[in-house]
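Read the single chain below, which is given as structure tokens and is the form predicted alone.
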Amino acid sequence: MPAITVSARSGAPEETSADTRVVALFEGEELAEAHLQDLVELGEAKPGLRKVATDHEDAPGGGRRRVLIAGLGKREELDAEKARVAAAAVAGRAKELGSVSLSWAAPDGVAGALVEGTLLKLYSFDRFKSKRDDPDEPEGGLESLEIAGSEVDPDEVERSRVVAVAQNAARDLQNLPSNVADPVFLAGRAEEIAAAHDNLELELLDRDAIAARGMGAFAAVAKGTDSEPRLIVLRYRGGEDGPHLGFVGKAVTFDTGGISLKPGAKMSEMKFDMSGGAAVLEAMDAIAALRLPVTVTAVVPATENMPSGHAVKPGDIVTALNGKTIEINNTDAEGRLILADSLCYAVEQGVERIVNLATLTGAIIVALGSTHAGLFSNDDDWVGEVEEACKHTGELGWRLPLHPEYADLVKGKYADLDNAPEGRKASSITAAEFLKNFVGEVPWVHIDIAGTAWGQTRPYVGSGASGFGVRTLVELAWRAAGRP
């Protein structure tokens, strides 16, 4: 996708250079403009979101150009959700119509989120197709987008526009077949971002130093599989303010279940299984290039699941990082054995709060579909503001309980934990409780994003990869940071 340009600019909307400009309608109010006004009298242009109309004016400079109506329901109902989906709607018009550059006369306070509706929308990954899909499509595509208004604020624009773009490219590595982006693949690209800013240093530890390191559950996931894994760990080092964030995210690269096979049907989305790592990846990255005061560590321990005459059995029993041992009577059930390791690793590192990401269980799009992801937390404060990121940037997280008698579920019969316990009680709940075993005291939040890592069909985003997470992670570094 090429790189569109995106600026701020505080003069009058209606003086844009662009070929098309938008301009936003709201329930029970007129628009200033009288050949405007009239198109929405004609019912042509309505209030309701995502509803879009189209006209066209005289530009400025001479000739034509478009306008665009967009529908954005009532003005004191409108939050950035709402002017997230509403851009949207604008953006696959715009692209319909083919537009080169547009300008949003942005209402007040959401200048930001019509920055992430837009770029988002106009994701696209084609990258392995010889032909375009609709060759009827417009060649080309929107090459800038300004955000024009007397309030608009040019770093919300510019911070915005940095987070859209590490989120659409924690897409394409969702997106890449699992041939392509393998655990080695990965610590390129953690090595690419390093490389790209001075406050990142990279450390990367192969097969021999993960084993020699003491992290047998990850040790076991990977024997099976030619592929070589990698522990990939990212030190952002931006400043004292705030508690030393760790992020860890789980990156298997392909899941195929290991010897407990997993059912041929749709398993091709399991290239998908890396996401949670994908997001900790790309938010790095943008961290790094928004240079905020706070010091990140970031966990992403990267491999495939594979059978082989190598591989982990079910019924063996492995020695985490923490001298915990585990029972793993289904070698599906690897993401919370990878995870256990690198949540131990992140505590090592003397991080303060931890939030880890990934696509760990089924049963949470059984409970909450694609609209919410899990959260599970052994401390109320901690997971309440993390709910708060979740909510301010549209990626909703609701919080499941913990609980004695659920931690009692995953005792092991021969070791100290079952990593899969029989029965299927409350299996999101149960992988969680496994992974507490691994945080000691330090506050921290799991989230389930099985369900909205991809399939989530929200307007931005669509049906495909959804970059979930990328967003939060940003929004929690801001806060800690002490920013508002």
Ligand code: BES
The other form holds:
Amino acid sequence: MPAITVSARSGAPEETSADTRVVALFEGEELAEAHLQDLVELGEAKPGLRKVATDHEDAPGGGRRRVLIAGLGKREELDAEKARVAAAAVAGRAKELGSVSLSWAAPDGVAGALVEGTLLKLYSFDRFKSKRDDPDEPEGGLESLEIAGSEVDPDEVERSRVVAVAQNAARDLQNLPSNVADPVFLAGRAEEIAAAHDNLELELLDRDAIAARGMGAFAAVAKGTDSEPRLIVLRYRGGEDGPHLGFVGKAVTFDTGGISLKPGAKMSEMKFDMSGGAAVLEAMDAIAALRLPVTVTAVVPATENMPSGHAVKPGDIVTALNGKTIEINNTDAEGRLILADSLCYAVEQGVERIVNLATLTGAIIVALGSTHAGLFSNDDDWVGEVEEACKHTGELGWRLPLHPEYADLVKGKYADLDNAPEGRKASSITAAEFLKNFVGEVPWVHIDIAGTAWGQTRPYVGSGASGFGVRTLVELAWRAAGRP
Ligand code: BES
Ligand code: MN
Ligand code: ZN
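Could you present the same protein in the form predicted in complex with this ligand, rather than the form predicted alone shown above?
In what comes next, the whole complex appears, and the chain from above leads the way.
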């Protein structure tokens, strides 16, 4: 899909040269233009959120053009999330109708959200299809999006474009199958991102370096696969403002379970087990592009989890980077092992606040479905900031508790820790308790995205790969830079 050009214009919205313009309709309000208000009175244009009616009019430069009337509900209830949803409904309709250029008359305060909803909705992943799924759909697609209105802030529009493009790039990494997007491929993407920005620096550790550095838990997971693992470290140095942030993302490019092999049903979905890492890498691209005046270190452990003659076995004991010993009683609880060393590594780099994103447990899907990600933290203030950022982006999170009684469940019989306590008690929480052992005193939030990384029902991301977390990470960097 070629990139969609996005622009802001402060003149009168109806003066656009786009082939399709969008007018917002609020409940209990009338449209100023008589031919549009006619459609409202006929009941064809409705103010309910996600409703879209079509009309035509003479274009100022001659010829005809399309007008879409988009329902936005009650004006006083409009927020960014509703604007994303409405923008997605409009984008879907515009695509069906063959619009090439789209211009939104933006209601106050939601210019950025309209950009996000449009770009996220129009994302598709069809590069492996030799012919189109729907031959009735027009060729081409949307080439430009304009956000028009006297109050529209061009910087906000551009920022939203950058983050939505980054989120779609994360979706590409997620959707790519594991025979393409292996750990070395992800490292290559990190190289590309680093090369594109003068304020980013890349460090890569290969199999030998991971072991030599003392990352025994990560090395154990990578033992079973013939694909080379990589520890990917991106350092962004944009300024002295705010705390040094650490973003850590699980990137298991395929999770078979290892010797504790998963059942076959839906195993193909385990190509998405790198979603946390994808979100972290692409968020760094956006943060660097926006030149936010902050310091961020990103750590992404990338490996496959495979069974083989040289794979780690249940009962094996390994030592993590901070010296803690771990009994690997289930090789399918691999995410926490690679994160253990990566969290230690981030702490060694001097990070002062950590967020890690990981498709860590099936149990979080049972608890929260695909609406909220699970949040776990050792610090009330930091998790409060993360919760605020989640609300702002619509990437919702819900905090679950930690407690010494849960921590007891991950104590080992023969070593300090057990990576997979028997029984299924609170297994999303025990996974978080396990991770907590590797962050020391640093304020930390673990976001379990196993339910939200794909399979969402949000209209603007659909049910496939969602790129969940990209916008929240950028938002956290934005806030760390002291921006409102
Ligand atoms: N990647 C999985 C978690 C997962 C499962 C994500 C389903 C998305 C959908 C993770 O590595 C895993 O296998 N977790 C185990 C942990 C268990 C062995 C303690 C799980 O959740 O069953
Ligand atoms: Mn697993
Ligand atoms: Zn996994």
